[in-house]
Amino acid sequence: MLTFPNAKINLGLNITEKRPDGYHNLETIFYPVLIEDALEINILNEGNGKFRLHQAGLEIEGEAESNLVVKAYKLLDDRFNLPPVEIHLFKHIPSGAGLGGGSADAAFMLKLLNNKFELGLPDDTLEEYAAKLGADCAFFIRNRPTYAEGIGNIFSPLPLSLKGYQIWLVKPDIFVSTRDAFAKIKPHHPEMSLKEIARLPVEEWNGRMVNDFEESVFPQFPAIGEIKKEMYRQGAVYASMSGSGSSVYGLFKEDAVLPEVDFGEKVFVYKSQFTDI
């Protein structure tokens, strides 16, 4: 059984306050993007152990045991004693990009196992399992535009569509650690909620819909900020870093011709037109 986990971008990201537990409360909008991995499972009929993981495509660091698709399998296996599985994961979504690739893989693994073994778990229950794997994993269960609060784990659906707009996404060969991203963050409550801004035309988002991490990341990694500037120079109606970086995306009108710009070696580039997922 085969599925294609997709990425997400953040439309705005406001760090609103630091919590007593050391985490930060935030508000953001998750929006699906059709940059896809490929994930397949089959029943493992030979060999020892409960799973066998095969990885291809972009390199993933760490042992198989630490991969989120394996953690998702173990989570449901503990509850349902699942048959052993052979897992094939092809990575196309770059890691360290603010695109949620690992979280998507985990959530889609839960959905795949639910369908493959007819577990009958509703979306609400799958979201509860996904939340145990990571704050934004649960978003990918329903996989639709979502307003997120708390630590990025309290969701409400958002009537928002970017259908017709084009996206140009660039992920440079730069790694932004969580520590780097939070280095200069000063939590604050914005004057206008992202929910309100999202009701405005996309052409009015610039200057209103902001990603607080840019203030911290751009001075440390100027090349990321330059990508955003270049997107506006090339005609983007809105551009932003996604999550805590390092990818940057620009939204362009339907009839715009997306430019060819050389951002250097080992740069991931994605161009597409939004359709409703």
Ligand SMILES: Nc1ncnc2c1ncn2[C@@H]1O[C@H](COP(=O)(O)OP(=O)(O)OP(=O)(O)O)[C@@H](O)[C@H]1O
The other form holds:
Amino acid sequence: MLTFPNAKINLGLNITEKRPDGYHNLETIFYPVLIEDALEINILNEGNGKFRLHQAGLEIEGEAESNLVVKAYKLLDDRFNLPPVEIHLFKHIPSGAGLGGGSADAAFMLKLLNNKFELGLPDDTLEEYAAKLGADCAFFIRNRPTYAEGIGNIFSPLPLSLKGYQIWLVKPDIFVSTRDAFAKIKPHHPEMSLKEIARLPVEEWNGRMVNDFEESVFPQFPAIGEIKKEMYRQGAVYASMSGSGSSVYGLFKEDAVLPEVDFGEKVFVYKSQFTDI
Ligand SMILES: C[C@](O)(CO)[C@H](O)COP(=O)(O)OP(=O)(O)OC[C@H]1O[C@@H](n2ccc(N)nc2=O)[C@H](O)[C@@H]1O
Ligand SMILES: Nc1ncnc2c1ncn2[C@@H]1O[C@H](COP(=O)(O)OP(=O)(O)OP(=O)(O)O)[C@@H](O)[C@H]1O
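So that was the form predicted alone. Now I'd like the form predicted in complex with the named molecule, please.
So here's everything in the complex, that chain up top.
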């Protein structure tokens, strides 16, 4: 059985409070983007292990045991004693990008196991399992435009569509640690709620919809801020860093012609029209 975990971007990200447990309360909008990994599971017949992970595409740091697809398998295996599985993961979504690639893989693994082994878990339950695996993992269960608050885990669906716009997303060869990015932030409440801003036309987002991480990440990595400036020079209606970086996206009118721009070596670039979700 095969599935295609997709990325997300953050439309706005306000970090409002530091909590006693060290995590931060925030508000953001998650929006699905069709940059995709491929994830397949089959029943594993040989050997006596419970799983075997084969990886291709972009490299992921760390041991197989720490891969989020394996953590997702173990989580459900502990509860349902699943058959052994052979896992194939083709990585296309860059890591350390603010695109939630690892979280997407984990959530799609839960959905895949639920279907393959007919566990009959409803979305609410899958979201509870997903939340144990990462802050924004649960978003990928329903995978639709979502307003998130709390630590990024309390969701409400949002009637928002970017159909009629193009996205141009650039991820430079810079790895931003989410933990470090949070540590440099001074939390504060925004003047205007993100939910209200999202009701305005995209043309009115610039100057209102803010990603708080830009303030701490751009001074440390000016090259990321330069990409955002370039997006606006090229006519973006709205541009922002996604999550804690390092990817930056621009939203452009449907008929805008996006040129080839040299953003440096080992840069990941994605251009696409938004379609209906
Ligand atoms: C910033 C976002 O990218 C927004 O989409 C996500 O909330 C981050 O999600 P993520 O990369 O899956 O983050 P996790 O792996 O869960 O957390 C990484 C680290 O970020 C910090 N962290 C994360 C989420 C949160 N609400 N407050 C935090 O302070 C914690 O130090 C945590 O150890
Ligand atoms: N299946 C996986 N794909 C990518 N990274 C994984 C995976 N499993 C574990 N990881 C670990 O998670 C880290 C973060 O990866 P991820 O792709 O979620 O990037 P991110 O850009 O930090 O996402 P976010 O938007 O959540 O901040 C990686 O450095 C890697 O060590």
